[in-house]
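Coming up is one lone chain in structure tokens, specifically the form predicted alone.
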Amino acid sequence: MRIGVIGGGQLGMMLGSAAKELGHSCVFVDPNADCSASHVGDVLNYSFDDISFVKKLASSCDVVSYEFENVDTAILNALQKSVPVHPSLSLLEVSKDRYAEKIMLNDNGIETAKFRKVESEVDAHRAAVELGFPFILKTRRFGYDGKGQYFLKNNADLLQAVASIETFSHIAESLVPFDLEVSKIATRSAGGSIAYYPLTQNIHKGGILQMSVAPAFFSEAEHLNFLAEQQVEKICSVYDYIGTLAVEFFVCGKKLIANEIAPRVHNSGHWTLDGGSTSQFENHIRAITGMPLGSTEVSKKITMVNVIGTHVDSQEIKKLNGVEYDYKKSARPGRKLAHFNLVDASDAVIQQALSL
């Protein structure tokens, strides 16, 4: 089948490399000619609210994905008309807006960190005294990475923060005192079944994710997997999702917060592609074209390490025994530039891994 997938990111490239395995090719969208899934297919070069690419990409494909949630919903509603789209819209539009998130979440029965809407300066000075110091202010769209968060432990902080903000759509959120901070990654088909990858245990270092861990070791990862199963399927279903998603959650004692939804293949699950298994990308692949779920059974430690900022020597990362995936990206602070795999290592490799 040929798929037509928007975003050329390195999500697209390895979603592009996962067709390619399965006898597929990929045609992208994006405004960056030598994106990063320029390497694996071949690339549609518009912006992304450019709706006269619409034609063009339904007339060249078979079916239509995305590998980040701020698509323009427009656009794939008239990419519909043509040609499947997958994953739900309607998911897509909900995780596109965080307060339209937290209360989807509640309204399945599932638990988030207490939120309040926030539209003005006034509503910003209410949700301090609803929620207390500290609490987080948000966008409540297109922030990622720690992007347009206000971390705010006081008065003094608040002030500061609101008088950098010209035009409020933000979500003030409480601080979740949580223990660690894990994701649930999982594939479901087009008739119904769930493929679960194992409880991820993930790192942050300023708002950006550092390293993961699959299976997650902690002493509740066995009981708090099956909660994640539970919390996941519901969502999929409620939305007849075809497709892989992660949800974020944080772990406080034997109980999970949900934090954010990825209607897409996430950062946290790049290690599934050396995890002895069914990649989520090929699975991700195998859902949207009708092909069965392959096996997300993980026998072995993986731990996948991000690139930021800077690249690192290749040279250094094999004599880890690392497995590299490079983005083709140029360096800037703060940008993913790859990430690579160790698979089994030791605490001292990781240590090692993590100061290059």
The other form holds:
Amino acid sequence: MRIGVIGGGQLGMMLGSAAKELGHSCVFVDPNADCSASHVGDVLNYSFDDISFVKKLASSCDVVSYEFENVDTAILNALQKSVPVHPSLSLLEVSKDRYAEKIMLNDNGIETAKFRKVESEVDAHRAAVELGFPFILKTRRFGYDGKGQYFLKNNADLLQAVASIETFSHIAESLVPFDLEVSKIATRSAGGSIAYYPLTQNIHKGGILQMSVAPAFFSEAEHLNFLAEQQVEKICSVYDYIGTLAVEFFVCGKKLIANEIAPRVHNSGHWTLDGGSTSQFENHIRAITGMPLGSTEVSKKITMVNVIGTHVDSQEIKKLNGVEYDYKKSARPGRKLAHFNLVDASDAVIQQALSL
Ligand code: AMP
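Target state, the form predicted in complex with adenosine monophosphate (AMP); input state, the form predicted alone:
Zooming out: every chain and molecule, the one shown earlier first.
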């Protein structure tokens, strides 16, 4: 099949590699002709909000997917008039807006942090009273990797944040005193079967994912893995979801508190490339092209380390027996440039990996 993917970043690149292995081909829409995915498929060189690529993409593809959430709704609606678009646009719309996302989660019986809509300075002060300090103020849309977030410890922080915000379209969230962070990656086929990956433990630094370990091995992991599966199943069936998705959670004792949903392949699932089973990318391609899903059983411990901001010497990664995935990007502070996976690595090796 010919698969169209909106976005040609590293997620597109890894989707493209998986598609090739399965005998499909990809065309990516990206404003950068030299994007990461250009190494594994063709690129339609358009800006993401340029509706003129719709006709070209729809006429040349059997199915269309996307690698990031903030794809223009009008474009996706126009596309799906002539070509199937997966995953479901309805869940995508909800996941673009942190406020709508939390309402949807609660409506489906899934616990989140306490939250309030903040549309004005007055709302921000009211949220402080109702939620109490500390709390987090986040933009409802376009926030990722901790961008657009204010961590507010007291009234002085609140006044400073409020003064720097030009337009209020925010959500206030109570700070969750979590023990750790996990995510659940799963893929649902068009027929409704779901392949669940084991629970993944995630470590963030400055709001950016630094490391993931799977299967998660803390004391409540088995019980919480089961709980996460039930929650993912609920979301998938409500939205008749097709493809890979990720749900990020905070772990508080024996409880899961959902933080966000990504209706796409996810950074915390990159370890699946070396887990000995079908990767999240391959299963996504399988789902959207109507192929049966592959096994998600994992028998080894995999650690994924993100390379952020500055490049790391590939030889150093090799010395640790790491498998590197280079996104072929230029270095920039905070930018994800590559990741590497370590199979059954000792704590000492993981520490070395984190200090590269
Ligand atoms: P987000 O952009 O919502 O994925 O947040 C990025 C990271 O900030 C999360 O992975 C957490 O480490 C932290 N964080 C976000 N929201 C909260 C919260 N309500 N309570 C505690 N930590 C949070």
